[in-house]
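The chain that follows stands alone, in the form predicted alone, written as structure tokens.
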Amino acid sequence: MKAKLWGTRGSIPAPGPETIRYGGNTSCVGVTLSDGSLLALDAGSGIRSLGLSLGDEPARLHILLTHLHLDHIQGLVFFAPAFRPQTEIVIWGPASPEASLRDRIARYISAPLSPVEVRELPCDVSFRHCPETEWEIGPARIRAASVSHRGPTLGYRIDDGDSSLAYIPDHEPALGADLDQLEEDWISGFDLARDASLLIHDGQYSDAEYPAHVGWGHSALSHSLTFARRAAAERTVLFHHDPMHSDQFLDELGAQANRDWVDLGGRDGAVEIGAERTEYELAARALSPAATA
């Protein structure tokens, strides 16, 4: 299984000279399964580049949405494969008593926010609520579970062979709780991340910033590290960067994260800041990253 980061930013795209190295696109991760099947985790502005990388060949794609905040779906209407009749797209996401997944997404892909309507997309697109039990896509076993964030929000775990990827980009597991003392059964997202080869996790705030954002649905650095340590993830990538965080800020946050991780007894280099276009090849409890231009 391989993973590639196409968008690592949260809240709103933040392009510019201050964000070149870590990227300004919002959340999207491409996952290539062992049989070559492609999944997209979230459809922020980063999915535009993912779509352009695929060429014009017929394709069957699965898009797994964690939730429907705009920074996680705004790339759908700019996803080139969605405008090709030979493409089949299955969009998975959280259920809501308010409306179906299709109807909720249609609020964005419709006037006055979009020049096209969902019903006008030429691709073969279907919308599915994630089941409460594990399901399969190709050789992979997919599991979704509700996590602590505003609105119906899911985290995902993908197991393919002996490798596993946990994706929890918007997450506040320490809301009203001490993660060091909380029993595992009460930690939001814990079972998704347990022993993952790679954990992609919310890292939006520094510890100094978090007190002004309690309840916003995101983690302080210390919370992200405690969660990763308790889940025993092999490697952790901090994700969903605040739009105000420059490359320099993220360099400093990454250095702090690594120091704190080592102080917690973790392996040097096992925690890093997510950067656009970085690729990871996952193996059983081992992983090798390779940055690409």
Second form
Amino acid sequence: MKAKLWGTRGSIPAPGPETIRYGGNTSCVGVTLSDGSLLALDAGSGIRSLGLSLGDEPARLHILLTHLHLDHIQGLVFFAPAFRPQTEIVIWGPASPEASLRDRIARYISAPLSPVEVRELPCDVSFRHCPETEWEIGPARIRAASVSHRGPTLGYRIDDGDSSLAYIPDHEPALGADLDQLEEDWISGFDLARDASLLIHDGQYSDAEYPAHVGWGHSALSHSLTFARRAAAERTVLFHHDPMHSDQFLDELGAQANRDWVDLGGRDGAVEIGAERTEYELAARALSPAATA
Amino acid sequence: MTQKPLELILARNLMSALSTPAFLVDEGGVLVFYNESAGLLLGKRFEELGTVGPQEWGSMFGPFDDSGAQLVYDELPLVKAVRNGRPAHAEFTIRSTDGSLHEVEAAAFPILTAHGSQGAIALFWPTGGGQNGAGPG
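Moving on from the form predicted alone, kindly provide the form predicted in complex with the partner chain as a structure.
Below: every chain and molecule of the assembly, starting with the one above.
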């Protein structure tokens, strides 16, 4: 399984010379499964570049949406494969008692916000609510679970062979909770991230910024690291960068993250700041001491 | 260990910040948490007690009606809320671990989600003040 970051930013695209290295596109991760099947995790503005990279392939792909905030769906109407009649796209997302996934997405893909309507998309597109139980796409087992954020929001776990990817880009597991003390089964998103080969997790705020943003649905650096340590993720990528964070700021945050991670007993270099176009090859993870005991 | 549903996690986080005694049961009626204020009322912190099965918690601290008779488990607001998916209210007396009695009003409401009931929350309001004694039952 491979994962490539096409958009690492949260909230709103933040292009410009000060964000050129980590990227200004909003959330999107392309995942290539071991049989070549393609998944897109979220459809922020980064999915536009993903679409352009595909050429005329593939004929079928799945888009897994964590939630419907604009920074996670705004790229849908600029996703080139959606405008090819031969493409079949399955869009997965959270259920809501208010309206179907299709109807909620259609609020964005409709006038006056969009020049095209969902029914006008040339591709064969279908919308599915994520089931409560695990399901399969190609060789992968997919699991979705509600996580602590504003509004119905999912995190995903993808297991393909012996490797696993956990994707929780918008997450505030420490809201009203002490992640150090809480039992594992009471930590939002824990089961998704447990022993993951790669955890892509919300890293929106520094610890100094967080107090002004409590309840906004995102994590402080120390929360992200504590969550990753409790879940025993092998490698962690901090993601969903605040649009105000420049490359220089993120360099410093990344250095701080690595120091703190080592202080927590983690492996040097196992935590990094997500940068657009970075690709990860997910190997089977080595058994942890806990798993071999 | 099975991951708790997000709605229970958020409920516990909220309850932890409240000064109102609050109790949380899962969809099977198992008492999975109560907050510090409830612990003061009962005389035992949740961390000391841990999770308690449905029938067991229903009789651990009473509760008793005006005549001193123990309330039927099925009639407790928390049980009605989780079983029927509707709010429920009652007044009764509970006995804490030191034997003191406390009159309370209890309001319970179900935690209903897109995936059905996940449990229920009960909030207690002490009404008549504490009273020492062995208590009925």
